[in-house]
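Next up is one chain by itself, shown in structure tokens, the form predicted alone.
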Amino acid sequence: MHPSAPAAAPPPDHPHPQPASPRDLFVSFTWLALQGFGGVLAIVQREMVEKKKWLTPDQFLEDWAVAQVMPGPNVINLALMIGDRYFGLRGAIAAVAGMLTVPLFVILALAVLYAHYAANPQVAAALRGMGAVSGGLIAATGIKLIPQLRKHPLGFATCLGFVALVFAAIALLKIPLGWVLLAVGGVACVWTWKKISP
């Protein structure tokens, strides 16, 4: 009598590549954080979606939207969600630890150096130049996410209208980010919920 064949494995919840372990998450997010001078949004999108393919563009857009409206640093919120997605609490802790542990020591060292050389004109000019690059990275990431809005239940044109409204409110009218998120984000959430509700 032959031993019974093992039960077929259930279809994977995530057909795309996944992190191998919480340690893989820790190392990956440490590397992300060390690359993220001026903000890691652009780096996270490139590494998680384009290189490692741990998230689809749609998943990244959805997770980023949630991370943006939650209290606290949005990249930390995103790391929590990505870690929890694959390994639960262990993954969330590993991802956040990767974002904070090694970069903390790097920042402390840079802070000591900055305290000594902040008055140096060359150092000040270099930091202003880095700020311009950071702004470009964030803007480029936002533009790369726009095509994903074509699949949004509200339609591409409506989504572009929300994008323009948020840009005008923050960049032109100088309305605080929290009020914009509360008002415009609230309207978009309720509208989408009504659109997709049966």
Contents of the next structure:
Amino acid sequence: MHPSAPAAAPPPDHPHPQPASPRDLFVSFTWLALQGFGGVLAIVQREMVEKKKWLTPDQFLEDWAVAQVMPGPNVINLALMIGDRYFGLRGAIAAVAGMLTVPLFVILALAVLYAHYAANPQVAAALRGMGAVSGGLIAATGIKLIPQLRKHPLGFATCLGFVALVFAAIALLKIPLGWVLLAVGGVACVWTWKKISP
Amino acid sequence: MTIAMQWHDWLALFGQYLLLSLLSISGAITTVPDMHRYLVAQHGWLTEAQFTSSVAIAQAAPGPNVLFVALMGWNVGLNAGGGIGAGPVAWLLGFFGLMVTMVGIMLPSTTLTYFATRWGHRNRTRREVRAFKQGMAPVVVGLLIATGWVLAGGNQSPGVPAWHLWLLSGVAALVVWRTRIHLLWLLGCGAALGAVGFV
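Having seen the form predicted alone, could you now give me the structure of the form predicted in complex with the partner chain?
Now the full complex is given, and it begins with the chain already shown.
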């Protein structure tokens, strides 16, 4: 097991659970992807952090930050990083393949079915209901990570200020993500750089 | 709809998705406007309805949202083969199109992420790597809450008061935060409430 940063390393007397094999990664990520209606992120947090405990909440937060700023689908990047951490390239491929293969066939089946039921208003309404729930799920994923910020070098209050700033910029002012990451993320990183000891 | 695709058209499509892959910071969904410009407006390889339904189905289906890219390739292939009713040749071309767009959108970004995160891991004790990872933490929390907010209010029905949708999202967030109930139950409740006309 390689923790992604010294700060996030679990104490050595608490070995934390790991995937058994690349096959375990493939099956776990397939199951995870199939539960993720309208996005997989909330499920990743529930399965990887809370149930299987392959990631600590700190590691999840750090990995997610990296997955977010790299190009490509965030949850795919996250799966790649988790797979690579335990089994190198084989693990990375197993995790990403698990995330994509079975859901790909499901979505093709849905696309063929869709032609028949597209006009049914109840189907559209049920999808709307699921969309609203998945919005709640993702927001809760963020809320659950707030306690992790208590140990942050910038202090809890400053962190909450950054959370509020990003929320307002994206959700209320609808500023493009790239600018928010560059401006707010840049300030947060430079400030943290000054605070942590060299 | 039927279109003619030459080998250099497929190559151009592949090249376009390789390029978009590197531009898809924070997710493939941010490149949708450019895909629309390329596939619908510039080349006419997809109809407007095929394009929007590809995105909508992927949002509603299980799995990563990036699979909308697969449906776009699938539809381009079907169109090149004479439509879904044209039989096995069209289906094969659909599958070929799907591979062209999916491999195109995945290959550059996953390769870059793979090597960049390995580099970051080897250099994890460096001050700037730690500052980056820890500094981004509050930003990520804010982004997650904002994404939930945008999804919650994004899809209002004309006939139903908006607060119904917000209430459903809010209750879902509260339940996920405070309990360990399986998320599929919540999604099922959302679907049922939608089907009976609450949202």
